[in-house]
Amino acid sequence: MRRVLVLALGLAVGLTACARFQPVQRDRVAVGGGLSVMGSAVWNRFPVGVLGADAAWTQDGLPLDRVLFYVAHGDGTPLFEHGRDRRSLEYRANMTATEIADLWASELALAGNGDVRTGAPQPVRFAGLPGFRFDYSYANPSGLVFDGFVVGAATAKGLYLIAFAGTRAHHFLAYRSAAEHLIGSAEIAVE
């Protein structure tokens, strides 16, 4: 009887965890703050605020791969949202792309990640606007190594970023193309 109870409890916890995310539809998806992207059934969406982002999507699970959306962060607002134990570093409207990359690296390090590295930002178009892109890598507290990239733009509405990361051993290379397609479909509505 006890074994059945433990099995039932385990199943209930597993189903609850699965219910936290929803598959993304193959349509234009509003992320927030006027940002939208073309969805695809390969992505699953988590509730707002997961991993400190405005939205978080994954294919195989957030511990392995993720696309994080940061939408219209205004001057003086935290880049990542955190619990009461630590406040996120703040974005400033006058930051350069290099300073934003440094802010990103600092946040990753303060979150307990090691060997955080960012590449030099390069100018790119993001959602039809002049933007930037930089690569990054880090090792999580368990030692799992991730590679990723951030694409974004600072607008009159605030800072928009979309970041993709996946395990170096598999997920980054396996899902990079899907992430590039997703980010390439970004649009920011003008009001």
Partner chain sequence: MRWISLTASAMTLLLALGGCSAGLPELVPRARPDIRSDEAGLWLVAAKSEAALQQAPTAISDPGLNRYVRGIACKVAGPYCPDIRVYLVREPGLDARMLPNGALQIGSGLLLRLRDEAQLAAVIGHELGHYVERHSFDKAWRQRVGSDIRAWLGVLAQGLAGGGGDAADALMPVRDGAFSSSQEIAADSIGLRQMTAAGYAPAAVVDFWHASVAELGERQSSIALRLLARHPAPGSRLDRLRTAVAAVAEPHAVRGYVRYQAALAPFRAAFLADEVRLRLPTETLRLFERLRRQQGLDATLAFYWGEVYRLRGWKDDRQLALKFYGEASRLPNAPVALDRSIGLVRRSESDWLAARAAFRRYLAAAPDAADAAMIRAYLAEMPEA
Given for the second form:
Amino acid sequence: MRRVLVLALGLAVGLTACARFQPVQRDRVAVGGGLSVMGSAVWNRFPVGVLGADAAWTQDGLPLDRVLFYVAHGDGTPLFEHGRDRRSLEYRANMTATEIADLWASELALAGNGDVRTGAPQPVRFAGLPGFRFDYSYANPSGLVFDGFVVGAATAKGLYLIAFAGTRAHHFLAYRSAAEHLIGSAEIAVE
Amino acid sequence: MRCRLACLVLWAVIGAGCAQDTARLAEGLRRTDAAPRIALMPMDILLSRVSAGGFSQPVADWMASADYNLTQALRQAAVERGLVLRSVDPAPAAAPGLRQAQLLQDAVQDAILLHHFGDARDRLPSKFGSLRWSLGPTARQLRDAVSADYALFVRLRDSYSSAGRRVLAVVSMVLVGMPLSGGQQVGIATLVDLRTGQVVWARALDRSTGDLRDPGPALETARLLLKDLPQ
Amino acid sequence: MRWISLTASAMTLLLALGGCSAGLPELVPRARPDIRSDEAGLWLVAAKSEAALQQAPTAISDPGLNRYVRGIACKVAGPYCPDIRVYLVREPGLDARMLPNGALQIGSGLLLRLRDEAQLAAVIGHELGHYVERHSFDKAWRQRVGSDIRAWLGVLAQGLAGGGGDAADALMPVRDGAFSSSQEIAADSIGLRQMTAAGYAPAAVVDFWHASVAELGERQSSIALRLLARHPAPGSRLDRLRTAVAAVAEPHAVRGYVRYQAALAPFRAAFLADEVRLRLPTETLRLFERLRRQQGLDATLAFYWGEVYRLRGWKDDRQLALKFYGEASRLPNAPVALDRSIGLVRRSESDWLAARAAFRRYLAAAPDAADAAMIRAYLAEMPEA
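What would the structure be for the form predicted together with its partner chain, rather than the form predicted alone?
What follows is the entire complex, opening with the chain shown before.
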């Protein structure tokens, strides 16, 4: 009996220790690289990034909706991790928003998506810094269409981006305000 | 490392549980209607024959009979539970305007398979174990197209060992002591409230028995699929 | 132990490639496989892919271009016209594929690379060959037999030699592969027959492969691999094609250069942008050389040529980009985005004066551009002197 109890306890511990998705607290959450946002329990954190992001959050599952965080991205590093040596995919510290939006479109197309479109970048403030914002859309390899937007700023510590995407049929409209809330609450700590 | 070991144990326990149970009940459907109109959406069924080397070949006439058998069987199994399933003409359900709704429904089923029925490590903490997925406004489009309050979506993959694979399995067991996997029946059924878009019920199937090619076993599959469907 | 696996591989190869060749009869026009056949299963799965293709977000829906390509396909297919359904898809790179059920997918990257109607006819004829000769079915059959033999030999070898570690490898199915060289050669000959019968100049097929081999070059990029995975050994086939073409007389053969380029003109800029977006500068520059040889340099091609250099940004690339932008500006119909690109290059060189001038020209030409506010922000950020 005691052995069963120990096993059950072990399983419970194992469950929490090995869960791939972590809950998000309703509190300020450190994403990494000095970036923090106000969390909410509607989100789930995927610790290993998707598409080379430093963190990925989702509500219904990464194939349906996601917020990707890129923090302190340095000069000369590729935006997404492709595991290949492609200088033409590297982020450069002197890039403009126009060039970052182009890079974003390239990365999406190379990830196997079709009908990739990016909107014109607009100047906005992000985490209190002069930044930019652009919309984007694409169809995943099975043809499901996604809408999204990217907000970011280039700082002395590197590039910071928060990118939201959700299915055009439902998730984009359903979760965009939650994503806007994350972006609106973003702070970048200056050391 | 310890984490990996614990996970392995956990996975084995849960995996074994899955194989026995084959499916788990999601959440109850509160039935408010006297006679809810439930549309059985055109099913996504693939039947294949696995060759000795594990090469999987789709078989057209099996698929044709499986589609017929399972449709009949699901309707009967529903009647046994006091519900009426209405088949839907595939043409309007496959209209160009509904393509994204269909793709969304596929993706939501995938998400439910992964995050609700799949590996315990893939659970989403924000769901607290409950079935909270939605097709959003596309449900209303579907409702207009099929004139129903609920839609039942069924996706099944059924494979059968060829004669060659069965012989090889025996030889492999005798000579190498290694078993060969045989046919599989995996699938998912989801019931969507077309007024709200909410997925109100779901059931997954993953087992190495079942046969959709004959009406009898198809009825067994249908009963198993709809076992927990609220009455 | 080793000799067993060697023998096994050798036997598998022999059986799969040689003695067991199916030698399928050609499909007759309007043929449908018997529902009890293995081929019917392939067709059913293909029909599902086709349904997805019909409503794909990447589908090119322009009725004019679809009508034009379908017209040529019908002419080339002759009696098979009702069996072939053409789908145009926005997809960079050089690719066309025939599904077993007669659904023919043609990528925009291929349309961009073709010089004339005769080349399009050659590609369609070749793909028709895969359909008529049932190559998908033949390939699936070979793969199944190959995997069966491998599995049997694997289990027997493991059982007789003791140990079972590698048995799992032997039992894994082989991965989906390409058409064989002999299938490609068969498709080539049917393609040649059909395009000639439709009145097109067979020499076009040699031009097409010659230009394609030159473009793909030595370097095995992902794009080149994708094409070669489906169309192996273009080099050796080229010689065979040359001989075959030389034997065909062409009294009134048509190339249809002007007609083809006119049909493609409205889409060329978008298709070029798709290629640039992949950021394979070496490959894209070779593609652009090919297009310049075929059609000459216009403002659109010159602009995207400059874009390739700008996005690569190696040592002299900025100067090369500016050179091509300069050429584009001297040619008629230069795109508005030209001055924005010049501004971006100048800005990255810290040539603030020139950058400023270029951005201002862009804003003057397109004051309501969607990115006007952003460009103004760049102007505001730049140092004064």
